[in-house]
Structures are given as structure tokens and as C-alpha cells.
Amino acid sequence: MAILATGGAGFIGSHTCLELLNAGYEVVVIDSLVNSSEESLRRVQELTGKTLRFYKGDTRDAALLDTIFTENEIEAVVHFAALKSVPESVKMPLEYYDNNLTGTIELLKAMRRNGCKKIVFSSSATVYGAENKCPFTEDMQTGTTTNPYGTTKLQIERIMTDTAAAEPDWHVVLLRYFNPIGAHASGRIGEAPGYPNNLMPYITQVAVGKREKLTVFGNNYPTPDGTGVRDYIHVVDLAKGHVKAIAFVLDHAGTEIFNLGTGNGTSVLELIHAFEEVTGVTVPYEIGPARAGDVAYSYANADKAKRVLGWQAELDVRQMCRDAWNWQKNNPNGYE
């Protein structure tokens, strides 16, 4: 029996595939490669000494999904596949709603047709919106998302929750995770955006000389140094959380929600300075206007994941910076 990872060639997906293989699971991947590379999966197999099966395609392709379920004994699904940039979603809402929502609906329909009703969903802390106060807990009200990307995550949560309520044989885990950064300690897999939309790859691209300087979006938030505060989590810790969630979802019907974060907030400037300290590389930056859709604070209460899944983050911000730099300096052009 295998785990199907949609979007498994991406940043979080590839690290999760590695941890699933190391945990003894068979892995099947579908990925359109729109914002990822098949090379990441080749390296995952190299690092683990194990093989996985890859299908190039889109989760909106019902025929391809049926082929995957027919050709493989899929026990459960980890659903990563999505467009994922907050600022891009503000500019391209229709594309985000079409890709993220339609792709999820087609996936769930294919799962139902093929008798596989166990899924772990890659959700996001963005569903907490701007009204809730940190630290965020899973029982907080959601619904005031600040950008289309976050809204797609919220709507997918509702689609899955409603489906599980209507059909009690569904097993659903919603993982709301915070800001994944870092890379595998080997430096062989990591985050490889063409144009970075997230902070850490922007920092590393400036540090490696691909970009002249970093823009810090806003310095007048109501935070200690005026810059946005986020809960940065090492991508390897996050991947291990997915392995725990798979083990849980196999045996538990209904819907459960878990935050995956460290519980600690780090500001943009604090992250820059931590990176400079552990690498010895200066990162020039300038202050720019705040971005639409950003909030001042976002960090987790992850006690439920520790209590129920037996998971907690173990790697600190300094290690995240070290591993992100190790990946970037050894792969200055990503997987190219």
C-alpha cells in the first residue's frame, strides 16, 4: 500500500516524500512541475536509497487520477498541490481559485470513486486571518482570510470537513502550518523558487549574489522592531509532522485539525540578523511598503500536535538558517 503525494516534487512535498520513504512507506507522486522540479524526486531517491513512482500531471485531470489509483494501491493521500504565493494570489485570484479548489475537488471525487477516503491536507496558518490573537489555537474561529491564497486554504478545509461530515467513512487531517524554511541537512534538496515570494529564499539569493538586496515589506507594524513576526519552522520538522499525521489518519475517521509550528515568533529583522550571524554573510536590505494581505503577527500554539500526534518541532531558527544557506550555496540555481 502506498501514499499518494500530490505536489510531491515541491519544497515541502519533496522533504515529506523523503521522510515517508525513510519511515517505510511506498510513495507515489503526482506533480505538474509548474513550480517544482522532477530533479528533487531523483535526489530524494538518491538520499533514501529507495524508489518512488512519479506521474507528471495536474490534479484537475480526472482521467490521470483514475489511472494512478488503478495502477497503485493507494492507502492515503497527502495533498500539497497548489499555487502558493500570497502576493501573486492577490494579483491572480481567478487562477488561484481554479487551480487550488478545482484540483482539490477532482482529487476528492477520484478518491471516492476509487475507495480511498483518507487524506492529510496541507493547510496554512493564513486561515486564522487578521482577527484572531496569537498564539493561534485550532479551535479559533476562521473565515477572515486576508488574501485569495489563504481563502483557498480555508475553503478547501470546509470542503473536506463537509465531505467527512456527510460521509462518515472519510478520514481527514488538516495541518495548519506556519512558515517553513530551511532545507535537508545534506544540502541536496531545498526551496528553489525562480523568483522568491517568501523571505528565506530571498535572503539566501541576496547572500549568494543572485540579487542585489532584500526588500523588507513594512517596518511600522505594532511589533517590537516594526517588522512582521512569523513562526518559522524547519521544513524537516514539518515533513516529520506529515509522517505522524499519516499514521494518525489511517486509524481515525472524521476530521482533526493540527497546528504545526514552533510556538515562537521571529521578526523579519531578527531572521536576517540570525542568518548573518550563523553564516558570516552580510545581507543588505531596504525598507519597502507593507504588502497587501500581510498581518503583523502569526505564530502557533502547537500543543495539540504534541499531545495527540506525539510531534513537536526540534530545530531552531539558527539551524534553519544554516541549512537554508547550505542548500543555496551548493545549488545557486536551484535544481537547474
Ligand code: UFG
The other form holds:
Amino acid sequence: MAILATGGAGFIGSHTCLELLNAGYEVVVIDSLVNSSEESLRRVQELTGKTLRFYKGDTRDAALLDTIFTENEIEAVVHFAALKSVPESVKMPLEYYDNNLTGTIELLKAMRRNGCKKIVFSSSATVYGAENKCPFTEDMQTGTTTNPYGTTKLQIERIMTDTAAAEPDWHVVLLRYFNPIGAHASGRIGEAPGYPNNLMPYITQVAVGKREKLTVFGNNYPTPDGTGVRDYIHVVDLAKGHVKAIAFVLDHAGTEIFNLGTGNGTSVLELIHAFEEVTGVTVPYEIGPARAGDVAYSYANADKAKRVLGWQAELDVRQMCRDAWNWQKNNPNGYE
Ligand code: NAD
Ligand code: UFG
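To test you: the structure above is the form predicted on its own. What is the structure of the form predicted in complex with the ligand?
Once more the chain from above appears, this time first in line as the rest of the complex follows.
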């Protein structure tokens, strides 16, 4: 019996495949490589000494999905595959809705056709919107999203919840990630964006000399130092959370939601300074205007995952900085 990871070659997917293999699961991956490289999977196999099965293709390809379900005994699916750039989604909403929504609907239909109704989904803290107050708890009403990417996450949560309500033999786990950063301790797998939209890959690209300086998006937020506060979570902790979520989804019908965060907030300036301290590298920055759609605070109440899944984050922000830097300096051009 195997776990199918859609988007398994990506940043979070590759780290999760590694943890699933180490936990003894067989792993099958479908990835279109639209935002990743097969090299990540080669390295996952090298690091674990185990093999996984890779299909290059799109989750909107119903025939390919049927082939995968026929050729493998898939017990459950972890659904990472999505386009994830907030600014790109504002420019290309149709492509985002098609890739993320159609890709999910085709996947769910293929799962049903093939008798596999257990799924763990990569959702985001963005579904809490600006209306809710931190720390976010899973029972809060979801908020208003500010971009097409975030809207796809909200809509997919709804599609899966409705499906599980209509057909009680579905097992659905919605994982709301906070801000995943860092990399595997080996420095062999990590986050490899072209142009970085997110804070940590921007910091590491400035530190390695690929960008001149970082722009801090606003310092007038109602936070202690005026910069945005986020719940950064080490990608290895996040990956281990998926192993717990898979174990849970195998024998729990219905829909269950879990925040995957640390419960701690860190400001932009605190993250820059932590990075400088642990690496000894200076990160030049300037203060710029606030970025549209950003909230002042986003951090989790992570109690439910601890109570129900027996999972909690273990690595702190300093370790996240150390590992992000170790990956960046050993792989200045990602997987190229
Ligand atoms: P990523 O881009 O590194 O990984 C996504 C993978 O999916 C890529 O390998 C890409 O090639 C693949 N893919 C995209 N569309 C596909 C399709 N239609 N068919 C097959 N493969 C496809 O991103 P990531 O950071 O690893 O994120 C994984 C998931 O977690 C995504 O769903 C993302 O929206 C979600 N998420 C990420 C963050 C974050 O900050 N990284 C936060 C919250 C949620
Ligand atoms: N920031 C900067 N400069 C940069 C990049 C980011 O100051 O160059 C700031 C942002 O304003 C924010 C913080 O750093 O205060 C974190 O920004 P990120 O872009 O790293 O992360 P976000 O919290 O904006 O977004 C993340 C995911 C999204 C998800 C969202 C949900 O990347 O996929 O969380 O809250 F939708």
C-alpha cells in the first residue's frame, strides 16, 4: 500500500516524501514539474536510501490518474499540487483557478472512481482572512481572501468538506500551514524559487549576493516593532506533521482541520536579525511601503494538532535560519 503525493517534487512535498519514506511508507509522486525539478526526488531517494515511483504529469489529466491508481495500490493521497504565487495569481486568475480547482476536482473524481477516498490537503492560514484575531483556531469562521491563490485554498476546503458530507466514506484532513521555511538538515533539499515572493528565500538570496537588498514591506503595523508578524514553521516539522496526518486520515472518516504552526509570532525585523546572528552574514534592507493584502499578525493556536495528532513543532526560528542558509549557500542556483 502506498501514499500518492501530488506535487511531491516541490518544497514541502519533497520534505514530506522523505519523512514518509523514513516512516516506512511506499511513496508515489505525480508532479508536472511546473515549479520544481525531478532532482529533488533524486536527492530524497539518495538521502533515505529508498526508492519512490515518479509520474511526470498533471493532476488535471484524468487518464494519467487512472493509470497511477491502476498501477499502484494507493491507500491515501497527500495533495500538494498547486500554483502558489500570490502576485502571479492576481495577474493570472484563470490559470490559478484552473490549475488548483480543476486539478483538485479531477483528483477527487479519480480517487472515487478508483476506490480511494482518503486525502490530506495543503491548505493555508490565509483562509483565516483579516477578520479573525490571532491566535487562529480551527473552529473560527473562515475569513475573506484577498487574492485568487488564497481563494482557491478556501474553495478547495469547501469542495472537500461538502464531498465528505455527501459521501460519509470520505476521510479528509485539511492542514492549514502557517509560514514554512528552512530546509532539510543535510542541505540537499530545500526551497528553490526563481524570483522569491516570500521573506526567507528573499533574505537568503540577498545573503548569498543574488539580490542587492531586502525591502521590508511596511513598518507601521500595530505590532511591537511595526513590521508584520508571522508564525514561521520549519519545513521538516511540517513534513513530520504530514506523517501524523496520514496516520490519522487512514482511520478517521469525515473532515478534520488542523493548524500546522508553532504558535509563536516573529516579526520581519526579528527574522532578519535572527538570520544575521546565526549565520554571521549581514542582510542589507530598506523600509518600503506595505504590501497590498498583508495582515499585521498571523499565528496559530497549535493545540489541536498536539492533542489529536500528537504532533508539535520542535525547531525554533534560529534553526530555521541556519538550515535555510545551509541550503542556499550549498545550492546558490537551487537544483540547477
Ligand atoms: P511548490 O510550488 O514547491 O510545490 C508544488 C508542486 O506542485 C510543484 O512541484 C509543482 O510543480 C506541482 N504542481 C503544480 N500544479 C500541478 C498540477 N496541476 N499537477 C501536478 N503537479 C503540479 O510549493 P510548496 O511550497 O511545496 O507548496 C505545497 C502546497 O502547500 C501548495 O498547495 C501550496 O499552496 C501549499 N502552501 C504552501 C505554503 C508556503 O508558504 N510554501 C503555505 C501554505 C500552503
Ligand atoms: N515581507 C517583506 N519583504 C519581502 C517579503 C515579505 O517584508 O520581500 C514580509 C511580509 O510583508 C510579511 C512577512 O514578510 O509581513 C512574511 O511574508 P511572506 O511573503 O513570506 O509570507 P505571507 O505571510 O505573506 O504568505 C504566506 C504564504 C502564502 C499564504 C500566506 C497565508 O506564502 O502562500 O502565508 O498567510 F497564503
